[in-house]
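This document opens with one chain alone, in structure tokens, the form predicted alone.
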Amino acid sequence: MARTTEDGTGRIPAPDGTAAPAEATPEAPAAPQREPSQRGLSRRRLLGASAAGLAGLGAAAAGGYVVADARSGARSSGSDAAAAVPFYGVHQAGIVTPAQDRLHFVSFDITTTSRADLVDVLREWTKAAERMTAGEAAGDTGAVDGPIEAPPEDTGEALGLPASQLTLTIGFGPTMFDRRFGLAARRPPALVDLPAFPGDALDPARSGGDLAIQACAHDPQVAVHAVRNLARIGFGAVAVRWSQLGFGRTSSTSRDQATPRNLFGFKDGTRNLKAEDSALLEEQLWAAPGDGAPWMAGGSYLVARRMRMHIETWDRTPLSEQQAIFGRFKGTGAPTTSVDADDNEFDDFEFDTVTGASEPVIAMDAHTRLAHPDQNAGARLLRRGYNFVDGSDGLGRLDAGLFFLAYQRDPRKQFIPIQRNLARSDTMNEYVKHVGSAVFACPPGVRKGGYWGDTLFT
């Protein structure tokens, strides 16, 4: 089963890093704050302006001003949760963008066999994504300004809500590179099918997919609205295969963010890659032209794992045992090799430290030891996972856990070896089980006038 954690894999604690230049995102360091009157675009405002524009010309100008403001300055810091995140850039937004509070992740099957139809969907999705991430309706006439005889161009549940730092990130699954669309020769070598790991109990209904969209926002309704409208636009060409809602980010992707906690109550991802870690991002996160798929240069590979946590069992486990499993103190997150429990979570691990009985303080099968880069040839991940609680399982237990999301340059050298290490020996496996799995190639960011995946199809 599986995990998460530390620098790499899936799940438990959390970390930090440096400047994130090229992403179409608000990136790391706190950006200049906008005037209160210019913050967060309200769909209601825009629709109102749009209605006025239909009667004259003022609307376009008004809307254009607001959108331009959202795009240019646009760095959304944690204190500006209503702001817009720039859509265009060298890298897709939603990867090193400071992790938002809510997630709606969706995997699609492509139901058309026409390459032209697939490209049309990607073009239309790109237009809608640009608008929605700016806080606008999905289509020009929105939810209420179109012809009364036709279905609206927006479903309407986000009317009056600001952009909420919405980011939309697309990924292409291995199955999209079969014979249907003539893409087999362009499948990246790094986009491998994930192997079976010891302890996996994968549900096919929660695994795989031809396409995936990761929607992150500070308002859950904004994220759900975005996914719903993309599914609506793609009707007839794509169909939802599975989706996952998430809350309470379990990683920080910028040094401006505090390390969050997972449902085991521990800080998660203390040593995560950060937006500010420019050199490390080039080495560990972004695909390069020489990696075997030039169209992926500036993109990244996403591994998604749904990890069920046996929280009822965990809650009956003594604190000392919980801390031994993690190799960290529960309160501060400091390594258990630190002087005391009040030390800093970012203290270095002293894996050679032993007890009076000559036993390692951090056990050989502790989660943090097994996930540490030193145990995995230096491999690291950029994690953006979320907690989830999807009701109960009918046996008096919560269906709860971690939806693990990890970006990397090459899963063959990063996620796969780390997860093999964890699945084989981690004592935390008694408390977690992987029940869903998928991998996607996330293309580079979109330039003005382009569309999602245009480097693949052109």
Given for the second form:
2 protein chains.
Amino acid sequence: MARTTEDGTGRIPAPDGTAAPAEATPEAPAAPQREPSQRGLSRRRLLGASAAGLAGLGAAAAGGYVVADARSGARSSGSDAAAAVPFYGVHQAGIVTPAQDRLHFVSFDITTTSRADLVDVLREWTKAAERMTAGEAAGDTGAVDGPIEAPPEDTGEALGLPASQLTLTIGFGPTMFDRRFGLAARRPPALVDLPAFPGDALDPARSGGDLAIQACAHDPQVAVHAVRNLARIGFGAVAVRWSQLGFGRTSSTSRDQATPRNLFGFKDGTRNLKAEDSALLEEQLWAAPGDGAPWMAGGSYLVARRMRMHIETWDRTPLSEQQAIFGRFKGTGAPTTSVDADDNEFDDFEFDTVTGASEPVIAMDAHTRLAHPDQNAGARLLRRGYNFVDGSDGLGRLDAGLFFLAYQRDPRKQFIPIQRNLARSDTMNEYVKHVGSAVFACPPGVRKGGYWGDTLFT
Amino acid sequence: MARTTEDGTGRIPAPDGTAAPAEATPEAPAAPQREPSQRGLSRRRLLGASAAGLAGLGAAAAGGYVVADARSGARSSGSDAAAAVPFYGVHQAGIVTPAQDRLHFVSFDITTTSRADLVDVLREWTKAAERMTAGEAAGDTGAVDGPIEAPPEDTGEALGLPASQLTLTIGFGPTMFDRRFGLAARRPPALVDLPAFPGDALDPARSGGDLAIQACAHDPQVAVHAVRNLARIGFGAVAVRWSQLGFGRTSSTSRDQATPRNLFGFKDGTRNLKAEDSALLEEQLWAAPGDGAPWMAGGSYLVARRMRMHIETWDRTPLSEQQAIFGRFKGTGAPTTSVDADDNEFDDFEFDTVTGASEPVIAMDAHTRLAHPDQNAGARLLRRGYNFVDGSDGLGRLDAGLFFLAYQRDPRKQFIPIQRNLARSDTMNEYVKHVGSAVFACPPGVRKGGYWGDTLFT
Ligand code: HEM
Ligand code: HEM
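Next up, the form predicted together with ligand HEM in place of the form predicted alone?
Now the full complex is given, and it begins with the chain already shown.
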């Protein structure tokens, strides 16, 4: 399994209306073809001659940084999990493209005050993102067989690993639209500061950010490598504000994917907005030209909430209560108004059904009733969250929870009213605490030759 | 991919002299056979009748917690990564068994002062560990189709996932041998408190512990699930002191495994002690009956060090300097005294080779020279560490590093002298900081019918 130097092999078929429309495929760049060992060898000989005798390094050591195995041009294995997801397209990848198993999410503060420097970083990032999502090193040739006197242009820990369905998705926070970069007038009306919700216990050090990048992949080393190299490239212009690893996805974004489980042990993502819901995606996910910020057309708004889950308390809660909170069976995920069987997972809730004692079977304060579109003027979310465990909390418990990520067309009509509903009455609140929060405008996809966010800056 | 209810399928072949000797296999328990859907259905009908009408729950919801898909008896896929590693054996699994890709490590404080309670926890843990390593739920039948009025005996987030080569390895810290449990006289002489090393910046909240469990698996959700369920079972007797996730392994423990890369981008584990080194394992890894603590015979000592890596500084360091620190090429991992080619990764160092300027090619203060057995009276380690990123450090950088785990027969002769050498002169010290530390005596493997650490308590 080598980081492939070709693209176009083993690419994930683009779901309808997603980040990889058919017309984008021919645009996808042909990554440079190399004969790695020859190139490496000649490069090594070349430098070997001039650099021989460097103190502490023998002639053999003076050569360039050659990764014959990683550059051998081996095609990715054909296994889906190793394949590449196209970077270019109408929409950014990493939204409706199939949710990968692992996440590294990073939020940055912009430390430069120069708009030109910011644009430079976005351009450089775009090049690196194109390369890394194709399974290549972050930098150009310098990264792998460049001069030994310079720092490598790729940090190396993903050499030999395949693309692993890496997607990189950028978002711009409300603070980017302050006075620094002359963008105030272009702040989208939908990019509101989130209001305070009852029960919020937000840590500013885990909230906000001028810019964010979501890296998802099937191999966490690949996701971490991508974030680290983007941070490296942005050095001097951006600084990491906070970062979050997620070890297990908690939602499906395609009907082909099995529904995974969150740390309450329940299937999560059953009634998620999915790639196949084409009409709903236009209505609920993608910003449209008439939404008040034409540069965002084809983009989407991301709300991130770090939610601590009190799993120790949960684990002492009877199964009946756990199931009542979600209105779903724990084993199969079927609504509790259905028969408890696997093939009922996708049944609709029957919210009007009552027990013999005339109580609604799905309680009025059940999470899924309160979050359901019927209770929220039809509002839906594309959830794309991840389970996390960040060590322990100093009180004898794991610091575990859900890093909730939800994409939508307008948080004012979607996340905010839904979360108001939940914060007010959700029985689940006893077991969760919102400890981090951020919102980002994720621009449309990049056209070949363009760069991340170019519709905003031009 | 279902959590299999059979064992014996797809088990990893036991490497010579490891946790799974041939004679241990027949001892491995036959997990109870079930006809899940029938069982589930009848169980559901039974409870459905008596529990119908519970407030907030309909008749359909009153049934037990049925996981037909997860209990379908489907055998694990046959793929190695999904398979089960035998729990019983002469040695604990998770030491020389092939290093898995992901880690969740937990250190506990014992909060009970009752020796009997502690032994009870060890017994309960053993049962759960046997089940979980076989790909089953943590609890007995109650966990999956038990009474709805009780908390489930399994937390559920790994239902439907295969064994994923989960290994669970227990260790006892020096503090367990204080006065509380009458074990002072049985403290092994090799279980010393580690001395302070120059440069140590240890955080007590990430150090020490009375007891530790290393959970390794190919799926992090499976490793997290195991730790969480052991913590749940131990509730009231033990409390989590610290816990560490590792997203990428940094060593190989078998010649069949490719050498992975650490966050400096270098191959790590090339010259690790490996399962195939049978004679060396006896000499350097496994405690022997004559070592001063007969109950530890067949066990091993684990040193854990959380090492922060200053990757941002590293990434600005020339390739030449990076390679000089390890005496190895970054691309191929070959010693810098060899030609830079893949098939030279396993070449021996030629420490005496000098450059034209009469400098040693492998510097005197190179990490690998200082750590090499030649410099340490032949001492070796079985390294089994993991890369980590725990968010950010509040100073604009990722909190990234290596969670170093090393098994050995006697830390007084192995880790301590090697680390003294490194702490004194390793050029790598400029880029790393030791921020957590712990040492544990890992008892021998469990015989069927026994429990973790029974040789200590009987
Ligand atoms: C730790 C926090 C949370 C947990 C454990 C959780 C868990 C779940 C589960 C198990 C389901 C049912 C399966 C499904 O349809 O996906 C669900 C549904 C849903 N959740 Fe959450 N959730 C959490 C937080 C939130 C938040 C903060 C929101 C939005 C403000 C939200 C919005 C939804 C929505 C929209 C649905 C689908 C409702 C439907 O149409 O049936 N959830 N959640
Ligand atoms: C962040 C910390 C560390 C990093 C990045 C690191 C990295 C490496 C690398 C890249 C190698 C060469 C490949 C190999 O043979 O595995 C190596 C070798 C080795 N390291 Fe480390 N190491 C670290 C800490 C330590 C510590 C704390 C010890 C023990 C006290 C140690 C002991 C060894 C040993 C025994 C070898 C093999 C030496 C030989 O026989 O050639 N390392 N390390």
